[in-house]
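Presented below, as structure tokens, is a lone chain in the form predicted alone.
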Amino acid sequence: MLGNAPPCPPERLEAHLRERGILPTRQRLRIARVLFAKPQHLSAEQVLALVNREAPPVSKATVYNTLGLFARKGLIREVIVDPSKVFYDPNTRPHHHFYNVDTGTLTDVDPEAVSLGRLPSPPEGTVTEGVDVIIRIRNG
């Protein structure tokens, strides 16, 4: 498993957003504080619930739009475990995941722990951007 240090300390969040070309609005900073509070994988609904523990409330649309913006700008990774379940991961370093289908939790896996062998050549006119391995597990 990977280390447990938060990917971005709270005092650096505003600068971290600006470095990625993101205007650090109050709502975006609240969402970033939730995402970067600790190493974790959260769904959009979980982010919404955590952000709205304090007033004023942030709309569902704002949370979804901000998560999409953060993912496009490389601030977080979008981890799609199935068509109806997406997690947001503040750890953007290369790594893989265990997904527990019983508990719905996602856990980091060090990339060195996974051996892929040779990858096929991508279709003409494309390049490989990355490889994401999701290992589905169940409680025994």
The other form holds:
Number of protein chains: 2
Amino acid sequence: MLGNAPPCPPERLEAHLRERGILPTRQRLRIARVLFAKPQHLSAEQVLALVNREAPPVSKATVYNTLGLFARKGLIREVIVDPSKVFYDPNTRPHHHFYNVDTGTLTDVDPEAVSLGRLPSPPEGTVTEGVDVIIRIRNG
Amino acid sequence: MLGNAPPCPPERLEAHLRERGILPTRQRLRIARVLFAKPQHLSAEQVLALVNREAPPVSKATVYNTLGLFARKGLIREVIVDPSKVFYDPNTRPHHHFYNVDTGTLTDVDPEAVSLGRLPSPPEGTVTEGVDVIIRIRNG
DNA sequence: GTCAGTGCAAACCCTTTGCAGAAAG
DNA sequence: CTTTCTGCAAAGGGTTTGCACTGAC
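Target state, the form predicted in complex with the DNA; input state, the form predicted alone:
Then the entire complex follows, led off by the chain already shown.
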């Protein structure tokens, strides 16, 4: 297995949010705790369920707003592989994904295992923001 | 410019559908004609609008069903880059995309310009179905 | 005549928004 | 005290579904 260390230890979460200019409220910290517990890929729905395993419940709107905020501020990365939902990845370093279309599961690709040769330069007047490589797999 | 030849000439469309086991009905042919007119990336909504520039109108449900059918049968490729809509690409050969997050526009990457080095082997019990490389760009 | 395809409208589901109340600084 | 965040419920928007009608073979 690779990368099983939590992307951000619980005791650093508050500082981590502040560094990015995010006010660390109760709800945001609880959401961050779930996201950064370990390397994983959660949908908004899953985050909502995990956060609300303990009372008091956090509302759906707050979870969606917070995930959007974290992504905009660069704390987490949105992974778009399924038209029906977005996944959130606490690992913001460049890396790629396997997407199992049968199970709907997202897995990190060992960065060592890919050599993503030369990239094309973006069209005139645009700049590259990021590169997503998604390897679609199915149960063989 | 690259790849401006229609992916499938109009007169071959009917045969093309039959080869894939798709009954070429009036509506399906009209949808295919729009998709295969030239290399492009259309959303379901755009296909609907283009098809219905001439009467009689094709219903929304038929467009969605047909696009799903074509994709399942391998005539076109679904490109998932935006959580809010799916794009359909008549070019089913392996190739990659620029996605302009400002304009929501999808562009083909010149295949010559990318060298997609070594790919990792898929996890045990799975087979690779395809690889999507999406280069997210924004207006610089 | 039988089976598949089509059209319409309603249902679905993830996500976003509006607004009043609560909490942070 | 001011500004920001939260919660609720309702709205939004792309996509899917149910079912009766039509058309293909």
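Positions refer to the first chain, counted from 1. Predicted, not measured: the structure shown is a model, and the values here were computed from it. Definition used throughout: the rigid core is the maximal C-alpha set that superposes within 1.5 Å between two forms.
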| query | finding |
| --- | --- |
| Displaced residue check between the two forms: Asp110, CA, 2 Å or over, core reference | yes |
